Structures are given as C-alpha cells and as structure tokens.
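Below you'll find only one chain, the form predicted on its own, shown as structure tokens.
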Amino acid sequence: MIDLNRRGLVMAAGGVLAAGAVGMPAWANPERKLGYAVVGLGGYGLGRIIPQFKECQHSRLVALVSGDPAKAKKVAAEHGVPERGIYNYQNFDSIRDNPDIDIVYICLPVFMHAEYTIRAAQAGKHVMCEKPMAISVAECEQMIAACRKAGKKLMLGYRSRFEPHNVEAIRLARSGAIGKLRYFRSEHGFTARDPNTWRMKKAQSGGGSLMDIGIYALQAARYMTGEEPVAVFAKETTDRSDPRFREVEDMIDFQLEFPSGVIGSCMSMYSANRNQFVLMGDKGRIELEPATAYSGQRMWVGGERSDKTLVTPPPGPYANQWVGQLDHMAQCVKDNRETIVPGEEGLRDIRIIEAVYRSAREQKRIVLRG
C-alpha cells in the first residue's frame, strides 16, 4: 500500500538571522529585502524572473544588466528600478559600488555564464547563474573556484528543485512510499525552430538538446534517486542535413548506472515535445507529465499492480518555482548557510555531460570518476 500521507513540503527555507550587532552589514537586517541585480533581458531573465520579484518576500529587484540601454531604462522604469541600477556589459564591473545589489543573476547564453560569474564575484557579490552551468568542466571549476576566493554563494537556477510535485515526489521516493528503488525514466525534448539562435551554435551553447533540456532529465535521475551515477553509456541520432542541427546534436539517449543498482534511461531531443519522468520501486511508481514545465505538473503514484491515484500536493512556502530559487537564495546569503543547488551541483551535471558525449562519441560505456 503506497503511503499518500504527506507530511508537507521540507524545502530548504529556514528562517532569517536576528538582528543584533550595531554597524552589522545591510544583508544582516532581517527586514531587508536582499537586491538582485538581473544580467540579461532575453525571453527568460526578462519574461520569466523579473516579474517573479513583486511576490517574493525576500529579494527585491535592484539593478538591470543590458546591452540595449532603451530596453534597459524602460523595463527599469516598469519594475521601479533606478537609473543608477542601470548598467550594460562594459561597465558591469561598477556593481562594486553598489551597496544595494547583493546578488546577481546571470541570464545570459551559457558561454558567458563563467566569465560574469567571475566578475560578480569580483566584484563582491552573491551569484545565481542559470543552467547549465557553463560549457565544460574546467569553466565550472573557475566559477565555483572564483565564489569561493570572493566568499561569495554560487546557485544554480534549477528551478524544479523548488516546484511542490517534485519536491513531493522527491519526499515520496526517499520515504520508501514506492518500496526499493529499481528504474529511473525520463524524456525531455521540445521542437526547436530557429536554427539561427545561439541555442543552435556550439560554441555559445555547448552542445545541442542535451545541455538545454536533457539537463533536466539527469537533474531529476539524481535529484529522484538520490545517488551519484557511476557510468554512463549514450547513443546519439542527428540529421545533420537539417539546417538546424548543423552544429549540435538533436536526439541524444543516454543510460545512467548508479550504485544502489538502480538504472536511469534518458532522452533529450530537439525535434519533438516531451516533458516526463517515471520512478518505479519494487512497490509502486511515481510518474509526473509533464514533470519539468513552467506549469500545469501532474502527478500520479501507483501500486504493484495497475492502479495509480493523481496526487496533488501541498502548495509550499512559495508563491512558484522561480519565487522558491530567488527567495532561497536570499535566505541563505542571511543565514549564511549553503544552497540546495551550489555550483558543486552544475558542475556534477556538466562532468556527467560530458561523459554522456563522450559516450556518443566513442560508442562505449564510460565509467564516471568520483
């Protein structure tokens, strides 16, 4: 018998540190807001994450980072940022003096995730970049190595990690709701389009579906099981006559061995739309469909037998995924205490990544170090 009796959603929150030593830095100040600054204007960090703030209860929306100052100043002008919360790419570095920015986002194309990472760091500010990380290992160990120089936090914007199914389903499969966990599946893919865009060109994406929407198939494989894979092998399928695919790959599939002799099967693609995961247990399953999406999560648990039952879970500290990542980060920066999703997180998913590719490549099982 599955047990449906949930218990709530456990999400990293905690509680914020009191005040109580004069001269204490502005962060300290339980009721402050901690300001972000938002790099990049693009369909996400513009249409997804600035409107995020009017419902977050810690974080604020303090500065804007632009190539196109008219964009700039008039979504400035829409989301009361100042004019000296203003800046663009040549004179980002000036953050420094603004006591007013905490933290910043980085909603750029991944091949400039590191290098603003850095410079935020360096300029001695909190960090939240976007996933993927970055595009190889060794950036990623700069970014994080970076932070850890500055003694500023590193966070990923995985977002699911932070949406009230998967955190539900995370605290069913851990709690032993489905029995011994056998068999991981999950498939994320959309329909790309445009074969002009950045996602499309190697150098500035890093690879094809598999960095942009596989990454949230391996997320959940390791976030679901909670183990660390130790080998991988992976079959790649791309027409590379398609103007879209000249460069990336479009159908990438890939198997995940982990230690508890659980298998994750995987498949991200470019060319048709799917948004599902599947956990099975020597006593039942979790499935979610769509798993992953901006909205509308569905979730069902089943027993041994056919039966499963739609599971609607507890709504949550937060108002949305996106509000749960902002105000979680700001949480941790006041109590100074580590993210669920660190840096040393994206840079497991691009080690994996990369071994993923590799495997493609070299048509072979490769066996994942440490």
Given for the second form:
There are 2 protein chains.
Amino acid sequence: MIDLNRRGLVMAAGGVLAAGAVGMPAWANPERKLGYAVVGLGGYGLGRIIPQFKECQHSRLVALVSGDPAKAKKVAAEHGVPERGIYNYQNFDSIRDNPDIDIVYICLPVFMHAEYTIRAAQAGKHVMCEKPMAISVAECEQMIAACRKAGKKLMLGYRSRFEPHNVEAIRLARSGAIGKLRYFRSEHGFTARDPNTWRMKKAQSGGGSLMDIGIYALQAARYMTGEEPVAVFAKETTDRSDPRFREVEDMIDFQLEFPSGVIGSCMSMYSANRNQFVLMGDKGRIELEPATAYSGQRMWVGGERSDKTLVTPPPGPYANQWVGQLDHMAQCVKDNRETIVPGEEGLRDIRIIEAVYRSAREQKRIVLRG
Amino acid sequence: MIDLNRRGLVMAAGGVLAAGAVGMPAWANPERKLGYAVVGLGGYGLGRIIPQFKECQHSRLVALVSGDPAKAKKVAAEHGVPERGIYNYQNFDSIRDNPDIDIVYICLPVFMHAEYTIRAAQAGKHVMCEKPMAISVAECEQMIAACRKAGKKLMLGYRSRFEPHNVEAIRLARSGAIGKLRYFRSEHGFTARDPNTWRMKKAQSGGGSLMDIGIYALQAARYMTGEEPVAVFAKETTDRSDPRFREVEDMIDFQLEFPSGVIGSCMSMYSANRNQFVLMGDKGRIELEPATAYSGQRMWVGGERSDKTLVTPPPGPYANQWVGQLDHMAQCVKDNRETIVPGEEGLRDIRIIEAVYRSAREQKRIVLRG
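Counterpart to the form predicted on its own, namely the form predicted in complex with another copy of the chain:
Below is the entire complex, every chain and molecule, led by the chain shown above.
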C-alpha cells in the first residue's frame, strides 16, 4: 500500500515510484521544476534572483509578492508569471491555495524575514530566506520552529556556498592541501551611500555593516575552518555624526576563537569596498579576492606570497551561485533531504553576531555557548 | 665666552663655532664621522649593520665587541677597524678610554640589551640598541635612566623609520591624502626554522614572534596612525608540541584601540612569511607589501582596490634604511638634538607588548595607562 499525502512521501517496502506516476504529488516528480514565489521586488529580489530562473534545471518562477501592483504586473508579464501568481502583503496567506508554489523566497528587509517565513510555513510552503536570517536569535528560533511544525524546509540564501571558488576552497582546506589550519582572516565591506535606506534603520536591519556584509566574513570563517567559534571579541568604530550611521555601526573588527586553536580575524565596514579572505595552514594558504562578490572571484593557493598560484576551480554543476542556491533547495525538497544551509545555519550566525555586538558594547570577550 | 665640555655644547650669545675650530671636541666637528662600536657579531650585526658604514656620511666603524677573538680579528681586518678597537665582553667597559668610540650599537640577544646599554652609557658612550628594546618594561626604564644620568643619547634600531616607502606613507597619512584615518591592519611573520636559537628561549628573547617580528606591525600601527593605543585585546595560538614553540608563542593576533576611534588589527607569527600593512582612511588607503622587509618595499595608494596606484617615493637622503638609522643618530649627537626613535619609543612598544601578552593570558581587554 502506498500512502501519499501533502506532508511527505511514504514508500511501501519494495515499492518504487516511477516519475510522473498517477497519484504522485507534484513536488515529488523529479522531472517537474518546483515553483518559487519571490516575496519582495526590491533590488535583490528583482535584480538578482528573478533573472536566474531561466537558467535553473529544477526551479521556476510562479508567483510574486509585492506591495506595488503595477510593478508586480509588469514583472509578472516579463517573466511569464500568470495573473493568479501575483500577490500582495494583504492576501499573502492565500498562497496556500496555489499548488504551483512549492517554495517562498523571502527577499525583504531583515525585520520582515521572521513574519513572512512563519506565514509562508503556515501556508504550507517551503521557505528560502535571505541572510541575515532575522534581527534576533529569538526570531530565528521562531522561524525554525514554525517551519518544523509545518513540516517544511527552511533554507538560508547563502549563495557563496554554491560559488565554485568557495566550494573548491572548502574542499582544498578539508583535503589537507595547506596542512593543519591555523588562521583565517577576512575583510568585507562596501561603501554605503544612502542614509535613508532601511539598512541604516536599526529596527529594520537589526544592525549595520556586520548584519549586511560582515556576515560573509563570519560565514566564511565558519565554512572555511569547518569549526564553530567558542568565544568572540569585537571593537566597533563608527562616526556617529555621519548621517548614514546614526543608528547602525560602520566598522567592526572581531576575533573568533575556534576550538582547535585556529584564530578567525574579521573586519566589516560600510565605508569602503573590500571583499577577501585568507585561510592559512601550516603548509600554505588559500586566498580569495574577491571572495564572495556577485562575480569575478579569484583564488590563489600556495606556500608563500611569492609562489602562490592562481587556481581555476572546476565549474560545478550550476550555471552560477544563485542558480545553485535555487536548484539545491528544489532538489532537496524533491529528495526530502536537508539543505546544506538550513535555518539552524542562519541562527548560528545571528547568535555569533549578537555576541559580537555585545562584546563591542561591553568591551569584553564573550564566551559562546554551544 | 665659549664653554666646551664633553657633556654638551653651550654656545655663547652671538658665538658661532667654525667646523674644526681649535678646542672643539671631536664629536662636535660636523665634518668628522662619528665612531661606532658594534657589540655582537651575529647575523644582524655582522651581516646587516657592519656592511653599511662604507655608505655612511656621518658614521664610521671604529670598534667591535665579540666573544670570539679570531672572528673579531678577521672582521676588524676586513673593515679597517684598528687592533685597539677590538673588545670582548670582559674588557667591554674599557671602551670609556677609547675616544674613537662615540656610539655603541647593541646587536645582542634581547636579554643582554639592558646590561650592555647601561654599561655603554656608564662608559660615557651614546647607545643605539636593536629592537625589541629589552625583555621587560622595568629593564627599558633602567636603560633610559642610565643614559639620562650619563647625559648620553639612546636610540632604538627601528630601521623602517628611515625607509623611504614608510617615510612617504607617514607623510601621506599626515597630509590627509586618504582622509580621516579609520583602520590599520598589519600582518608580520616569518618561518622560524631553528628550535635552538636564543629567539626560542624565553629568558633570552623575552617572547616569541611578537617580540621579534610582530613588533614591526605594532610600530607601524603607531607611526602610521600617529596615535598611542589606549587598550589592547589579544589571542594567541601556538602548537606547544612543536619543538620551536616550547617556550615562546607562534601566532598572536591583537587589536589596538586608538583614542580617535581608529582600530589597529595586527597579526604576528613565526610560522609563515608575511610582511604588509594597510592604512584605511575615509577617502582611500595606503598599502605596503612588503612593508618592513630588508628591501623590495612596494606601496600602493588609492581609493579602492581596483584603482590604486603603485607609488614610488622620493629616494630620501640616505643610501638605505640602515645608513639612515646610523647617520641620523650621528647627526643628532653632533647637533645635540633628540633622535626620532629615542629610548622612550622602545619603551612604549614593550609596554604595549606586555599588555598584549597579558591580554592573551587573561583573555580580557587590557587598558593601557599613559
């Protein structure tokens, strides 16, 4: 006997489901592209995410959520989204009645992540949420609980995990190519220009450069070392007379202590462009610059500065990092396996970020508890 | 009336001393090269300092102090040092009777700096002392007191202060070329290979990579910002099973807080070669790599990574950084003015280094007291 329902697929002993079998739920058909609803037509959702679907093997755009009906209609027409796939923030919850939507991608200002993740899960949809996950650990925990309760996946939009240079750098680090790991350093920043963006309003962003761009350094410190920090120390410096920085930090320098003795040293800023990391082992180093940019990554591997080699990684299975992120989620939903960047991964970063802010505020080393 | 004595030059109102005037002490003759005694014929004294005198305008080598009579005799012969200029550690104090010697250059293991600086001052000689100044703040203070009591100058061998790229970088930073200063980062290290050198014995070196090579990062943080740190935080990581690191640290990462809000972030190590610094302002950055090496300095100045320009500094008045250091001291003695790197400057570094070590040991931020 085969029991099929919306929450999961239970296969009878010895039973094999053919693709497209009668009675199979749509998402379980390996040939079918899963449908995404993109929530938020700001610069990232509209400019970076929506254009990727045409390259995807497992994902397609089926719905849009926007507060601007004219904009939504225009974008829908341009990207082949049917009229029934256009939603606004009032009727958002009716996505539950749209079987085309498998996954909701939250591209909203940070303070809206928790609400829309929870509402999407309650509407019976899987959720991809942009980073940073939320403005607090408490919100992250609520998001994870809501998705778990609904039996839905929650994945974070950490695109660099699907970028071939980063993927290859992780593989090299784990393979022992640079020996025993010793030190990680990353600087991430960009020049923020608009003092009026939600990013500069603490209630909406949760914080400044660290939440926005420094989180790439933190993420990379964790995925490059493969370790979780046990303590942090941080120092912030911000010109509070600058209209951009009335509420959020500009520069913050933080140190991560890893259990093996590896030191992570990171710098985040809103006042200059910087995007690089170096992982040092006792037999060499891996250097990426830019490391987590939208494109143009370059990687050097070698013993010393003078004899390092520019390395071109294998291309990887996806057209680009966004396609990888979108299709990985779709594949994990189809295969009913966990993504490589589930909600817990986003929570870990926010937990560390809260400790970094506390360290800077209290001017002391903060021990992190597992 | 003109009063000339060995302790100083007092010029009567309206009086002008002609070069080589009868009755003028030898050191006051602007045409005369001042005589150096080099103490210690190890790699640095013999390999780096002694060869410089042939390029000097104000300095000459007149004496050697060594525990190896055969070596001393050979080196003396090669460099035109007369027989009467050869000393050992037993008869060192008799340098007081050698009028050729104006300045004693201490190129000894760190634990011997205090003793020989004090004995040289007591013998009536000015002192150039290699960095780090001594193994403790207490020793540094004794050295300064001894030189002050003897009325003799004490200068530290911070050669980078005479290296044209560093000199130009300081000038640019002070000129506002990169705007308001925000952040300084430096990594300094080299691969230490010999577990049996005095550098690896804490009683002789005073510490590990920080005392030896990380001090360049610390010095640069201070001279590039023009500020004194008010607090430090540090984390050390050392593989104590490595025979090189039984007594001294390998890697230490430390953060300096400057009063203006500039953050200094430094890393020191004995396990890889690294020699660079970056000073960031709100309008650009100055980058040197290598920054404080024996040669090959390169400097970039610019707004962002992509539009920075390789800058060749003006050549400066000296043949190289060591010649600058030696001749600056000689000129300051002749002119009876303070050097740009007096004993107090060496003491400041050792005071900060002690706080860095204490921070790493106690795992807390250490406030520095002026």
